[in-house]
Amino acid sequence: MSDPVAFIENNTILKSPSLVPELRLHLADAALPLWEKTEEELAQVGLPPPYWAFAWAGGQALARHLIDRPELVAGKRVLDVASGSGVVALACLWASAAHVAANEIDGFALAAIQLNADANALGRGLELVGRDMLDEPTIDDTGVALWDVVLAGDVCYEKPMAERMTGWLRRHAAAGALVLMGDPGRTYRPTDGLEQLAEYSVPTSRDLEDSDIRRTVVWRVLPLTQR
């Protein structure tokens, strides 16, 4: 396999997401050609789509919300789980978060996040975490929350993932973290235990979605005791 950085640079365009003009990301023009190139590059068939190459509606809405309300993350320790392109993590750094961990299990995504951070001069305070964190603790040995803020953009598109993610996010909320989720009406979003904070109309591509505009909500995830 060649260098993921070179692959990303050769197959994407540096441009701003429609709802977050403050940032520039390495994004693909079309899903299928890049997907096919990714499978060819890794000599594997049946890989998941290259989520890192698109600014999904949930992530864009969450990033917009944080840039417009920097007090939510300024000076705080933030975890962005299933970070994808890193749009949410970078929005936090743009809003002066003290430390942002961008979590991904895809090596290409981690490379894309670093490239996107470099393109926006937002590398200071960024940590890349390349493992599945969804079974990890939410508090330290003294009972203090590991993170001040935990963020998830567009993670409810598959049932097993949504169920694991939601349970883990609720545990972070119970530990005392502010937990926010951006969701454009995915099938497996929880139907309860959420507080709506904001709503956005996000322009989307027909190559990715079934409409040109997705109504996307930023939700606060509540602990089980507040459901």
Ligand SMILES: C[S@@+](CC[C@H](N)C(=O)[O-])C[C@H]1O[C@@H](n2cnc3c(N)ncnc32)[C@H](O)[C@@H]1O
Contents of the next structure:
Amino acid sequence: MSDPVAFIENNTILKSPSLVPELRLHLADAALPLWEKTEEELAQVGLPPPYWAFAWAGGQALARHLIDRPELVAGKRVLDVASGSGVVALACLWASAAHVAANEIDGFALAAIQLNADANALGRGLELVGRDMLDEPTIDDTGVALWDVVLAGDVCYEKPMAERMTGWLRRHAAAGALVLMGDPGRTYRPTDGLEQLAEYSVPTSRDLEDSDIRRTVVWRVLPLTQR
Ligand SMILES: C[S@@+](CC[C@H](N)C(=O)[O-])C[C@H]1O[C@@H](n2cnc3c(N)ncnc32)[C@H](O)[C@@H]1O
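Return one more block: the form predicted together with the named molecule, after the form predicted alone shown previously.
After this comes the whole thing, all chains and molecules, with the earlier chain placed first.
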């Protein structure tokens, strides 16, 4: 398998996501052939799908929301689960979060997040967590929530992942964390137990989505007790 850092540098360009001009990320460019390959072709050369090479509509809306309302994360301990390019995690650091853990199961995404942090001089306070956390506890030994804020951008596109993710996010909310999810109407978004906080029109690419603009909502995920 390729060296992730060299691979990312050779197959992306540094550019700003349309809704988040404050950040520059290593993202796919239509001019580079890698992004035309199918998932099967990528699997043959040992590569997972390059989710990290796009700032997804859910992540962009969440990042926009946090940069516009820095008080939600400033000085806080934040977890960005399924971080991808790190667009949400870096928005939190931009908004002066004290500590941000960016969680990913894809090693290429972890490398991309670090490169993107470096490109924006936002490495201070960033921790990379490279394991599946979705069955882990949400409180410490004394019963205190592990995180002040838990964030998830665009995570409801596959059923098993969306179900595990939603259950875990609700447990964080029950523990006392502020839990926010950015979602452009993906199939497996929960239909209840969410409170709408904001709505954005996110410009997207026809290569990725079925429309040029995705209406994308920032939801507060409620604990089971509030449903
Ligand atoms: C559609 S991308 C969203 C990335 C980013 N949040 C955004 O909005 O741009 C979903 C990401 O979830 C990651 N992922 C899938 N299952 C995961 C798990 N169990 N734990 C952490 N990340 C996971 C994938 O590797 C992928 O990068």
